[in-house]
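What follows is a single chain, given as C-alpha cells, in the form predicted alone.
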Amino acid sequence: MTTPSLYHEALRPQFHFTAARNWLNDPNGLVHHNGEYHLFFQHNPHGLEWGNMTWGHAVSTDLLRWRQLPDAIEPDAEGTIFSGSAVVDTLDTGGFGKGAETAIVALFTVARPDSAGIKSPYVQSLASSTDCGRSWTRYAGNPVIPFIAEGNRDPKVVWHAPTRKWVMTLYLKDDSFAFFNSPDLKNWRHLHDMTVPGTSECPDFFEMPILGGDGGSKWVWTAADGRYLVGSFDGHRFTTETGLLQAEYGRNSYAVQTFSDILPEDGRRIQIAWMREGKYPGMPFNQQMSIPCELQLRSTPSGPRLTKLPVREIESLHEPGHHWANLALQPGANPLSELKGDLWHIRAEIEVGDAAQVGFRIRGEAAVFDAREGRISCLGASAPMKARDARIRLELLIDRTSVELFGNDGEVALTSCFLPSADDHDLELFTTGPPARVISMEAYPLRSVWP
C-alpha cells in the first residue's frame, strides 16, 4: 500500500490552508507586502497537538495558493511565541528599515516558561524583517509592553493616520481589553481599558467605510469568535455605539484576524479564521484555516452591520459549472442528483413561498433554512435569518472537511468542519411542505490549490 503524497491525503482540505505537517491554530501577522500576502500562524513544528508555539509562515499572491516557508519566529530562552500582528512600517517610524527596504514589524506575545509550578507572566515583544519576512531580528529593547495581567496577550496593531500614531488593542484577562498608542512601535502609552462581556482574546481593530446610507466610516472591534462592536475612535478612546453584534455563527470559526496594508487600490478588508476543533484522523497535519473572506460594513435600518463573503479569487478555482433558472422545486425532487464530488462552490437564490424548509444536503449533512422559525442551520449551528421579499440567497463553499455557508449576501455566516463518510459524495437540494422555486442557481466544481 502506497502512502499518499503530501497535500493529497484523503482528508487534506484542497483549497483551505493547512500546515504541511503538524499542528496549527490562530492566524497571526496577516499583512500584504511587495505583492505577497503573508499568513503567519501558530504552529507546533514538532507534533500534531498544541505546544511549542512558533510563528509558522506561508505566502500567496492570490489568497488561495499558499507556499509554506520555514518557520518565522521561534521560541527562545525568553519563552514560546503566542499570537500577535504585523504591519508594514512605511514611514520607518521605528527605525527598522534598511536603506530602500521597508520593514515589516511583528508584535507578539512571549509566553515565558513556568518555573517550579509558578505561572510566569506573558509580555509583548517585537521583531522586524527587511527581507519580506524571510528572516527576523528581535528588538534589543524587548519586551515593549511588560506584564499587565495574567494571560495578557494577542496584540493587534493598526496605524491611525490623523494622530500619526500606532494603536494597539490587547487582551488582558477574562473579558477585559486595553488600548495603547505609540509613535514608533517601541514605546507604548496606555490609553484606556474596555470590558466586553461574553468575549475573550484575539482582538482586532480597524476602520471601515459604510456602504449605503449617508456613507462615512466607523471603527470595528472584533473578538476571537468574530463578535464585534461598531463605534468611533479619536486616536485616544474607542467609543462604542452598538451592543455586541454577530455575523458568524459557525461551530468552528475562531481567532479571526484581518490583513493590514492591503493596497489602497484594492481597499478590501480581508479576514481569516482558524477552523478550530476539526478532526483529521491519520493525517500528518492537524487543523485548518477558513477561506479568506471580504468584510463590508453596510448601512441597515438598525445601523452599520458587517457582512462576510468569500474573496472573489475563489472563482479562479472554478471548473465548468452547472446552471439552473426558474425551476420549480418539488418535495422529493433533487435537481442536483447527477452531481458528485467533494469540492464545490454553490450560489442560489430561492423563492421560499409557502415551503416549510429549503436546503442542501452535502455528503449526508444538511444545511437548512426553516421559513417558520426564520433560521438557517448547518452542521449543528444555527443563525437567525429572514427571507427578503419571500426569497433567500445562499452561498456554500464545500471542501473535504468543511462547509462554509453564507446567507443573504453575507448577513450571516456559518463556518464549520465535518468528517463525512468516505463513500458519500452526493449533493441534494430539497424542500419540505409546499413547493419552492429556484430563481437561479450555479454549482461549480473546484480545482485543488495544491500541486
Contents of the next structure:
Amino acid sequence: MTTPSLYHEALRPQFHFTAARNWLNDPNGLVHHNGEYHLFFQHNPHGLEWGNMTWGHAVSTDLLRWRQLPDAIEPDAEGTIFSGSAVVDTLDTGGFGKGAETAIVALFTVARPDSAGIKSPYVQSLASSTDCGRSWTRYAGNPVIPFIAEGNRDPKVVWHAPTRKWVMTLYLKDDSFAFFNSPDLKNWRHLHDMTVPGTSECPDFFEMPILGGDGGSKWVWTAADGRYLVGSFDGHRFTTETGLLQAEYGRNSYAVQTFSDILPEDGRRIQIAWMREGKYPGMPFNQQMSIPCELQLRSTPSGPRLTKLPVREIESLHEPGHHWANLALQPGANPLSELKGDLWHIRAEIEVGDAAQVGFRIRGEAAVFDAREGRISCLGASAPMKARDARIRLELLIDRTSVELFGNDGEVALTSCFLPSADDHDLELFTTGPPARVISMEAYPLRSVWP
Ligand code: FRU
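Now the other one: the form predicted in complex with ligand FRU, given that the block above is the form predicted alone.
Okay, now the whole complex, with that chain kicking things off.
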C-alpha cells in the first residue's frame, strides 16, 4: 500500500484547518493585515500530543485555503508560548513600525519553567513583526505584564477608539478574568477583575452593532467555551447586562477567538474554535479548527443575542447543487438516497407540521430536531430550539471528521467531531410521526481546498 500524500490522507479534513503535521490546539493571534488573514495556533512541532507549545502560522486570503508557514513564535529559555492575540498597530502607538511598514503586534503568555516552585508561573509578553507576520522580534522590555495569579494567561487585545487605548482581557485563575488598558501595548494598567462562574481560559472582548431593533452597539465578552456576556464598556469598566448566554452547544468547540482588524467596509466579526477532542487515528496530524463563523448580535425580545453561521466564502467550494422545493416528507422515505459523498453544505427550511422528529442522518450519525422536546441534537450534544411559525431552518457543514450544525439562522450551533465508518457515505433526510414538508432545500457537494 502506498502512503497517501500530505493532505490527502483518509481522515484529513478537506476544508477545515489542520497543521500539516503534529498537534494543534487554540487558534491564536487571529488578525487581518494587507489582504491576508493570519491564523496562528497552539502547536507542538515535534509530536502528535500537546507539548512544546509554539505559535504555528498559516495565512489565507479567503479563510478556507490556508497555507502553513514556518512557525512564528518559538519557545526559548523563558518558556513555551501559550495562547494570545495579535493586532495591527495602525497608529504606531507602540513605535514598532518601520517606515511605511505597519507593525503587527502579538501578545501571548510565556509559560516559564517551574523553577521558582510556583505552579504555572506565567507572564504576558509581546513580539512584533513588520514583514506581514513572517518574522517576529521579541520586545526587550518583556514581560509586559508580570505574574499576577496562578493561571494568568491568554491575553486578548482590542482597540478602544473613544479613549484611544488598547484594552486587554486576560484569564486569571479558576473562573476569574481581568481587564487592562494601555496607550502603547507595552505599559498596562489593571482596570478591574470579573468572575464568571463556570467559565475559564481564552477570553475575547469586542464591540458589535445590534442588528434589527433600534440599532446601537454592545460589548460582547466570550469565554473559551464560547458562552458569552453582553454589556457596556466605557473604556474602564465592563458592565454586564446579561447572565451567561450560549449559542454554541456542540461537543467539540473550545478556545474560541475572533479576528482583529477586519476592514470596516467588510465589518464582520469572524470566530474560529479549536475542535477539541477530535480523533484522527493513524494520521500525521492531530486536531482541527472549526469553520470560521460570522457572529452577529441580533435584537430579540429577550435582548441582543449572538448568532453564528459559517462565513459566506464557503460557497466558493460549492460544486453544482441539488435543489428541492415543496416536498412532502413521509416517514420511511429518503429524498437524499441518491447522494453519496463526504463533503457537503446543506441548507433546508422545513415545515415540521405534527412530525415528532425531523432530521438528517450523515454517514449513520443523526442530526435531529425533536419537536416535542423543542431540542436539536447532533453527535451526543443538544440545544434548545423552537420552530418559528411551525418551521425550522437547518444548515449543515459536513467534512470528513466533523459536522457543524446551525439551527434557525445560527441561533444555535452544534460544532462536533465524528469518526464515521469508512464504508458509509450515505445521507438521509427523515421524519418520524406524521409527515413534514420541505419548503426548500439545497445540498452542495464541496470541493476540497487541497489540489
Ligand atoms: C486552552 C489553553 C490555554 C493555554 C493553551 C495552552 O486550550 O489551556 O489556556 O494558553 O491552551 O496550550
